[in-house]
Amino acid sequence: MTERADRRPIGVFDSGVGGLTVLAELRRRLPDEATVYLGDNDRAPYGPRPADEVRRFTLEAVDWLLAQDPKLLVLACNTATAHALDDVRARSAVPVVGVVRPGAVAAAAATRTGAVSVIATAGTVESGAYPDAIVEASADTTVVQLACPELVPMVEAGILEGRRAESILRAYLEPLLSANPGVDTLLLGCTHYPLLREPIAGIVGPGVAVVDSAFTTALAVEDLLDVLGARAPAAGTDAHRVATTGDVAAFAMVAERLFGERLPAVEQASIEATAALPVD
């Protein structure tokens, strides 16, 4: 395919701040690409919500992103990917990348014992998306899942370290690993969880590989842009936008830990309930 310069942004969606871990990897690997990020913090977390509600909220957010004229969409939310990826692809005129498959492939490649544990939101666990994708990548792999409903609200509140964070993480991780001693790979099945990667790694120890989908999703996006011949030339000074449906100051507090001075001013986004319209 003939290569052409496509200056349109990559659209990135998450239910809150978690997808910023994917955005950070995209900006690191693809520094010339413009981006527009939307966090639906006003309705986070998505994990405990019914699947139909997750699909509706995701389509409403995707409509907002599509209005920004992106060349590609990234569902940087595991719950949204698990429940709404097919619906989003049907609705979108541009390619859509989810986070489940890249993370699953990475976990299947990382395990030496063939035993993988996945921690995720209740919605992602109930969907069965990760066990299906991991076994598809490596048929002999055994997958144990655990829903961790306290983690997303903890991250959204900016509690990323300290005694409280460690206590909550230990309450989930220690019984999980004790009951499954063969597990040598822990997949962080929520894009919020890499913000807790340091305390998680400290609890599980060096014998357990900690895998998340941010890096592998960025690789998938890079490969897709190359296939489409849609790489951008050079990003401009106003190439990155970040928006939230929730509290701008609270969102910026967590986001600044990832981006520091490189974080653009956070915008307030208003999502209209357009997803009730038929999917094309």
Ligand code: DGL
The other form holds:
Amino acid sequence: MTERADRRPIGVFDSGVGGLTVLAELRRRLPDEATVYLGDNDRAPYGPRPADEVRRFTLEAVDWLLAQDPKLLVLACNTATAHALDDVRARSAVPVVGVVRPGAVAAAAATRTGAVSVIATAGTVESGAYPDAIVEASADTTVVQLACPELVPMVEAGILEGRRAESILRAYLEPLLSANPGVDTLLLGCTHYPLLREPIAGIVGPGVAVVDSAFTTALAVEDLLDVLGARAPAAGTDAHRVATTGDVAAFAMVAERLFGERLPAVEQASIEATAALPVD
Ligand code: DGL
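Next block: the form predicted in complex with this ligand, after the form predicted alone:
Then the entire complex follows, led off by the chain already shown.
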């Protein structure tokens, strides 16, 4: 590591609360780093929206984060990463890490049979980002994916276990796994889904590894900070900001219910709609 310690925060973006799973992993792995998180709850969910709308919303939200002077951005939303990573990189003066490639690398590393299943939002599935990234990481892999539109609302409603969660998950997972003979790896391609890891692992059984992007994204960020010589000084920090475009109290309540942890006072973010954004 170089002497060029950089105290600026890591900016983390998600459409809502799901990216807090990535933030939690970043904070565990990089406890000295300051963070600033933005959830675009006012316009969530992104999953069912058309690609050009997701791209526009993501770029507008990223402008808010860039105004907070981050040293690096993490798109902690699979749907935003799938549709907008290249555009965000083109717009940002600081490096941008998405969650699709780290998740794909984890899945490619985990599979022994070369049969991987992916669950994600409709937008992420339609983009084909995961099959492309997994095959890029490991060419002989067969990827079968499924959109699970009921899962994000279920998580947001705080339903993380029990009979209802179990039956919704079974209805998605059992046909998905039968459609992919020999599957030994299930990739959770949405930042909300790690909160359902336990019931998912129970349904798929011990023969299927359940992987997500949070851990490998934190690793990728750590590597990048080292390459850039941009780690924060090793003194630890409590400089963590959390903002939402939606209702501050509702965000704090959902986040606390899901993570069992009190957040720093949640800020209200107001995002400018930017008519001149490059959307094709
Ligand atoms: N955070 C989003 C993702 O990872 C899911 C929530 C949404 O649809 O906005 O794809």
